[in-house]
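This document starts with one chain, in the form predicted on its own, laid out as C-alpha cells.
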Amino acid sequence: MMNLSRSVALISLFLLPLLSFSFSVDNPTDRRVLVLLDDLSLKSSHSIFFSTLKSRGFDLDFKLADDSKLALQRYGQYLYDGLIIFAPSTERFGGSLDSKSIADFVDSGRDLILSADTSASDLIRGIALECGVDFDEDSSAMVIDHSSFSLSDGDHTLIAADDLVKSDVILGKTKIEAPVLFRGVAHSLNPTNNLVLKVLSASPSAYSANPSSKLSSPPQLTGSAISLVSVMQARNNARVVISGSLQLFSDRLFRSGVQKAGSPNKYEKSGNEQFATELSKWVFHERGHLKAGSLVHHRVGETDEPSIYRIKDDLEFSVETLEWSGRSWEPYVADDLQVQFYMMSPYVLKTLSTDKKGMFHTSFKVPDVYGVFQFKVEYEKLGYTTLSLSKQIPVRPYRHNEYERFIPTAYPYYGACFTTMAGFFVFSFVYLYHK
C-alpha cells in the first residue's frame, strides 16, 4: 500500500506540468483541444473542418458528450484550452461537465465553439443564453428566407447568407465571395450585452418559423433582428463562437456549389470553409491577439526613468506592442493607440505615434498639478484583444530653490515697488531740508 501511494505521488509530479502547459500569451496557439460530439459519425461528416484545426496545429480530442470520464479539470489544472461542442441534442453532459464548468472554463480565459440546430436542448440553450445569445423558444422554428434561399437545393430553409460583419480580424482580409449555406435556428442577442456581437446576420426578408406549418400569429423573430452566426469576447478576451447550425460546419455544405436566389452569380463552391477556417483562426486566437510589453518613460534628453516626476517636466512615453500572427509576434501597426496621465481623472490624453515596427511613443508636459498619476493604456478594438496597463508615478511641485529669482510677469510690480522707494526718500529728503 506505501508503494502504491509513493507510485501515484510520483506520478502526479510527472504529470502536473504537463497539465499545467495551456494557453499562453507568449504562445497563443498549438493548444489542445475537446471536441464534444453527439455522435462520432460528425468525425467523418464534419471532417475537413477538424482536418483545418489539426493542419494549424491544434491537438484534437474527440468524446462523446455524455461520456462518463469527462473533466476539463484534473489536479486543478484545466486540461484542454480550447471547447468545441458539436452535441446540441444532448440533455445532459458525463462526467463532472455541467453548464457551469463551461461557464468557469471561459471566465478562466480560455475559447468555446458552440453550435446548435433544430433538435437544440436546453442545456445548450443555456450555455448560450449565459453568452448572450437567445435561441428562438420554438424548438420547431427554423430560419426561413424566400428571397434569399439557395437555388441550388430550393429548400427556403437553407439560406444563402452574405450580411458578414466587415471587419479582417474576425473574417479575414480576403473577402468572402461566395454566400455562406446556413440550415438552423435563429437567435438574438442580448441588447445590454456589449460584448456579443453579429458575425453573420439574416436577410430583412427572414424570419423564424416552423417550416412544415402556417403562420397562425406573426414571428418573434424576423429581418436582420435574426443573428446566424455571434461571436463574444470576454473581459478576460476568452472567445467564444455561437452557431444556430450545425450543418454550417459540415462537409456538404462546404463542398456544395450555391446561387442566391435573385443574383445572377453562380458559385462552384459555397463560402463556408472560408467562413468557418477564418473564425476559427480568430477565437483560438490565431490573429487579432496582442501583447504590450511594459511601459517605458523618462524626462526629455534622459534615458532612466525617474523616481518622481516635478510639475512642468517634459517626458517621454513608449510602449512596445506586438500582435499573432499565428506563427510568430510581428509588430502591430495602427493610428489609435492612446495614453492617459491619469490622477483621478485623464489631465493628459495624447494618440500614440508609430514608428511601424512595433513601438509607439508621445511626448508631453507633466501638468501643473502635483499628486499621484498614472500612466495609463487601455486599448479596446473590435476583433482584438483588450490592452490594459497602468503604472503609478508621483508628481512633486517646485522645490523652494527651484522657482525662478525674478519673474518676468512680475517687472512692473518689482518697478512700481522701487519707484514708491525712491519718490519716498525724495520727499524726506525735500521735507526735512527744504526750507
Partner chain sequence: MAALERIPPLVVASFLPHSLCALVIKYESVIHEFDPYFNYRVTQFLSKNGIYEFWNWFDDRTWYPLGRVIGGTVYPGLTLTAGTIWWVLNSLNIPLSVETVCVFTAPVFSAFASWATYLLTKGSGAGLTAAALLAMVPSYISRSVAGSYDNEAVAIFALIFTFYLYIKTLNTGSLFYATLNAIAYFYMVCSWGGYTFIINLIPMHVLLCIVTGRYSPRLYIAYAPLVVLGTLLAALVPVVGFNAVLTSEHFASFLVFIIIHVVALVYYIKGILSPKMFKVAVTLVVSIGLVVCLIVVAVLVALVASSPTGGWSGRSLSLLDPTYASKYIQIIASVSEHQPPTWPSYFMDINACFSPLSDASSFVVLYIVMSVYFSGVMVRLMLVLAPAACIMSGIALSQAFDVFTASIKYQLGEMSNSKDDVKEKISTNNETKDDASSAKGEKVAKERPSKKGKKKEREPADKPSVKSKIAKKKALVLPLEASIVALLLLIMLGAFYVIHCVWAAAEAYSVPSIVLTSQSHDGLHVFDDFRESYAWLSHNTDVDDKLASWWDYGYQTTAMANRTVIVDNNTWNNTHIATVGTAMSSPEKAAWEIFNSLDVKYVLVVFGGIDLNINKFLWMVRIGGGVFPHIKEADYLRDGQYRIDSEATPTILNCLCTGTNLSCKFVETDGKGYDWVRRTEIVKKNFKLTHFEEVFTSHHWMVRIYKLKPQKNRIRGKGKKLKLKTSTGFSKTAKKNPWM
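This one's a predicted model, so the numbers in the text were calculated from it and none came from an experiment. Numbering follows the first chain given and starts at 1. What changes on going to the form predicted in complex with its partner chain:
Each C-alpha goes to whichever rigid part superposes it better, and by this rule E273 and E177 end up in one and the same part for the motion between these two forms.
Could the form predicted in complex with its partner chain be shown next, to go alongside the form predicted on its own?
No partner chains or extra molecules come along with it, only the chain itself.
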C-alpha cells in the first residue's frame, strides 16, 4: 500500500514537468500538434518538414481529415496546441471538426498552418476567409508567371519566388538566398486588414488563371497583389500561416535545385526548407513572442506604488519585457518601446531605455493636468506579438495647503494689506482717544 502510493507520487513527479510543459502563457511554444492529411502518403512525401518539427520537440499526431474520431477538444479542454491542415481537397472533416470549431481553436489562442492547393475545397477556402485571406474564386486557377518561373522543369506554374517579407522575426536571421518554389493557388488580402501580412508575394508579372485553358478575360488577380504565402496574427496573438501551395512543403521541392528564369544564379537547393522551417518556428511561437511583466511606477525617491499622483510629481516608470526563445524567457532588447501617459490622448510619450536585462524604464514629470490617467504600453511590431498594457492612475490637483503661502512677486500687495491694517488701527486709536 505504502509502496503503491509512493510509486504514484513518483509517477506524478515525473509527469509533472511533462504536464506543465504544455502550451500556456508561460510557455507559449506549442507542443502537441494535430496534422490533418487528406492522404496518408503525404506523411512520407512531406517527411522532411514533419521530421524537422519532430526534431524540435513537437509531438505530431497524424490523422486523416475525414477520420470519424477527429476532435480538437475533449471535456472542454483542447487536446492540441497547434493544427496543421494539409488536406486541401477535403470537403468535410470527420468527427466533430468543422470550420467553426477551427475558428474557435484559433480564437482560443492556438496556432494553425493551413495549406490550400489547386482545386482547394470550399471548406479550406472558408477557413482561410475566416482568417482574412481570399483565395482566387476560380477553383481551377493557378499562379502563372512567365518571367520568374523555375527553370528546373520549365513549367510556368512552378514559381521561383524571392519576394519575401523583410522580417528577421518571421523568417529568421539568416537570409534565405535561394528562391522559394511554389506551385499552387493565388490569394489576396484586404489591404485594410492589419492582422494579415504577405510573407511571400508573387512578382509583378504573375497572374492567376487556369493554365490549361485560354484566357478569355483579363485575370482578376495580377502582379504583386497576389500573395503566395501569408501569415495572420490574431488579436489574441494566435498565429496562422496560409499557403496557396501544399507542394511548397514537400520533400521534392525541399530537395530540388532552383534557377530562376532570367537569373544567372543557380542554387543547389531551393529556399523551401529554410522558408518552411523558419515560418513554422514563427507560427509555433518559437520566435517573436513577447511577454511584459506588470507596469511598475513610483515617485522619484520612493519605491512603493502610490494610489494617486499629484500634478507635477516626478515619477519613475518601468516594465519588464521578455522574449520567448523557444525554451526560456530571454530579455528583450529594443529601443522603440514607448510608454504613454494617457487621458483621452497621450500627454506624455516617452521612449523607454533598456538595461539589456529585460527592464525598460524612464522617468518623467506628471503633466499639469488632473484626471484619471493611464500608463499605456502599446507595442505593435511586425512579427512580434502585440503588447497592450495599461494601468489606471488618478492624478489629483494640489491640496489646499500645498500651494505656496507667500508668493515673492506679491510682496508689495502683502505689504499694502498689512500697512493698511496697521494704519487703520493707529488711526482709530488716535481718533478715539486723542482729544
